[in-house]
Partner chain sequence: MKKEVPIVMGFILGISIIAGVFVTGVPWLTTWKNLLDEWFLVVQAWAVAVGVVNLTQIHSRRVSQKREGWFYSVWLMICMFGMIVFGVFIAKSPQNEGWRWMYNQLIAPMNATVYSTLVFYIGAAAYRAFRVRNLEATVLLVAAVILMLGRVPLGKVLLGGTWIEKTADWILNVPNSAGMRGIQLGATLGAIATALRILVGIERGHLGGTGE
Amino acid sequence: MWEKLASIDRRVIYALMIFVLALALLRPIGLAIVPSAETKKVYDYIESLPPGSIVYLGFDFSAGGIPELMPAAKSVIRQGFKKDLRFVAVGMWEMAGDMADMAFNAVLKDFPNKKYGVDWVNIGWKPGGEVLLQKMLTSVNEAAVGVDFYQNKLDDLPLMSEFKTLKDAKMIITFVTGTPGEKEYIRHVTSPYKIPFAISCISVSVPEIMPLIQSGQILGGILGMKGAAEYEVLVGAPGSATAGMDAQSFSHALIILFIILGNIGYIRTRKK
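Show me the one chain in the form predicted together with the partner chain?
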């Protein structure tokens, strides 16, 4: 019996994990979510920006990051539109344009008066990684080869007349799953030019991000699905991250249960 406990078939773990995740997503119990200091810093900084400020959004992720990063992106856009901030979205990842399109279209239903080209622009993915960032420091138009994600000329979009270089951004927020990501911004843009920089990252990146927040290179972070859920609470629009926290809670509990069972089996068989 103890041997069995120490070597449970992984398919049993998979099956129970699917069951727990599905149950928590279909029937959430709504566990209380309290915003952390890191999340609150991002929220407060955006709140402090004067109306009309241009915020740069870096959609530096692909579809794999949607569950954790998309709720954060939607919440930041929602908060910004409420405060009459304007957004320019660019990305170093190929799916950037699609991701930004998805986020803005989800929020625009509640803000029908916001106009493309005036209140927000989706430049989309442009190649080059950190060289793209360096080029945008001298000319966004040149770096983007003059067109946005929808093939509009940037010169025809009123917002772009006020956003000539990255230095015109009052704040930079990147939604990031890996490289290129936050380090490229820190190296070339936000630290050299003292542009306030916030991040939304996936949970597995949190340990790597913490030293950058402590050092002040990043002013605050929406960290993982937990951070996204906290941001939804702060903005007052609970969404998929809030619902997902129940699933994450119970999946963690299930893993801990298996760890305990595995260790009981291990200790009993070791003694033999």
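We have the form predicted together with the partner chain; now please give the form predicted on its own.
Chain only, nothing else included.
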């Protein structure tokens, strides 16, 4: 038996791996997902905000960041809508408007009472990079050239009558994959004006982000797909991040099983 296992066709192993991954992605169960302290800090702070608070969302990523950042964005929006918070979405990356549109549309089907211009606004990408942040500290309308992502006039949107400058935000959350990103917010906005700042980042950025969280410059972080899965669990809406973590867990378990069987087979057959 062990000799047969040792010579098994590798395509059988690939087929088993595909089956395990597909099963985990199609039927996520949230296997062994325990929210970390960094994720919990973001969730708890949003929970502490009074209804009606305006939260700024920075969609500072492109399509490549969707698998890790989009689940976090949707979960934050879902939590905010449950608490009757309001959102203004802007970004220093060119796909900011598209990413915000994707996130809000995915959540709005569960919140049909939320209205555009009243409960949320998608300003989208505006040129300037970190200069855009500096301009928004004096006038969001001028920085955005007076229009949102859908070419509506900002003056016609009720929410924007209360959100005149970036300093009107009760909290800033950025979803970021690179530069410009968190350092620009810290340098120009959150540190000088003491605005609470949280971040959602991709996994490879975690080592760079952690010192900023430990120093208090960032209050908490939704870190990579693991953090996004933790946030999905906290808001009670398991989604693609939970499925992704399940897929990783089950695939790792299958690999460990192969290693164990391989070593047992080697021990049982080495005398031959």
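Predicted, not measured: the structure shown is a model, and the values here were computed from it. Residue numbers count along the first chain shown, from 1. We call the rigid core the largest set of C-alpha positions that still match within 1.5 Å between the two forms.
Undergrad: After lining up the core, report the Cα displacement of residue 16 between these two forms in Å, one decimal place.
TA: Residue shift at the C-alpha: 10.1 Å.
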